[in-house]
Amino acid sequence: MRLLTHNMLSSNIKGVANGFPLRIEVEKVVEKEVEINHDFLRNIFPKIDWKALSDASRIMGYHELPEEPPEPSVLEADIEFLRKFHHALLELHLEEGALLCPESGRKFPVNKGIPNMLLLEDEV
């Protein structure tokens, strides 16, 4: 699973306010090589939430990004940024382990890097 797939996800389990940003739980990161797309990185920046991303890129290990957001302009201008959030954001992958949800504990597992975000019959 993708940073990216992460940034994206919350969990949706029935009376929870707050299901993001899900916990991650590393059993195992992968890094998989993808081809960098300066345009999709310009296009998605704003989409992120930069804390979650900043704070699960260092529990996968890769404390590169820092804490606070660049300001937009960096966008255009700092080349070894975006190989940076492009590394953090596409080719980090937990390939094993658990994402957790943040106000009820609730783990969901993630193998072979798919997240399981079933919810149980009465959790719906």
Contents of the next structure:
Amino acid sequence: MRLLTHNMLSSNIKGVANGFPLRIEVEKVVEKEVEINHDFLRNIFPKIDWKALSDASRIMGYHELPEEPPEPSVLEADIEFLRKFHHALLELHLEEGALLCPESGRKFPVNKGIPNMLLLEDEV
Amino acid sequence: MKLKQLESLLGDLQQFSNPKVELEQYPTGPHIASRLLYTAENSFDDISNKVVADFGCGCGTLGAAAALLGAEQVIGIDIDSQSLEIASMNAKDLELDIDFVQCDISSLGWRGQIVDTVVMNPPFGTRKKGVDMDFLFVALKVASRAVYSLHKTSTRDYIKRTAKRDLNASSAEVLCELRFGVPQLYKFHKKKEVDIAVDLWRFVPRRSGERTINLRSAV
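Coords for the form predicted together with the partner chain, given the form predicted on its own:
Okay, now the whole complex, with that chain kicking things off.
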């Protein structure tokens, strides 16, 4: 599971007011290189929850993203920054571990890169 | 990529080994899948360089087609772990980078309309009544550009009314009518193969403000 997916997924347990972002428990991270697309990064940037991405990338072992979101103009000019954004968003995979509901602490296991978000009957 | 080439690649994908009737697991054939994605890309520019989600991805046919046509990121979501295993293998075989999530679409938690396009061949609701509309409801909450979906032609008027009135669609168009060949997969199937008239729909969601949305089925 990439951090782009993590940036969109939330816990939908009954009674939970805000299930985003899911906390990450790492057991195994895999890095897979993928070709960079600058325009895509510039287009997706406004939709990304920066704090969630930056916190998550740190937990996955990558410390290059600033805690504060950059000014949009940085994405136009700073290719090095785009590289870091790209790496965090698309090249870090949580292969084994868990995602935790931020309110209830309920664990959603991640195996072979696939998070299991199935809810129990009383959670729906 | 040419349509024929896409269709051929999709034809090599592995399909359900033990389809589950209660989930209405039917493979989306390469003929329909290639045409659905080809239209989405060439007529509407909804696939290449976009984030695409495949709802009820099954063995991943639609998602794979999206990736082959240049989607920047594809996410396949399905309730069944066996299907997701097959979908993962299919993605690996085609050297495609697809994220998979195991989830019941009706209870999917998503931050907002961050995905560009949703493509899906949802269950028709023959086993679990109304599930086709559940899928559509959620898809229109998650997509910002378009939702492509297949529904029985017999439901056409109902969908047109409901999508715009209740499900947040600003437009709902039938792009074409197709014949979905349902092979003799299950014990209750009497015929060798049956053709069902199916509409390929394109819905455009109304945009809403971004907030965490609790996606409980409304229908």
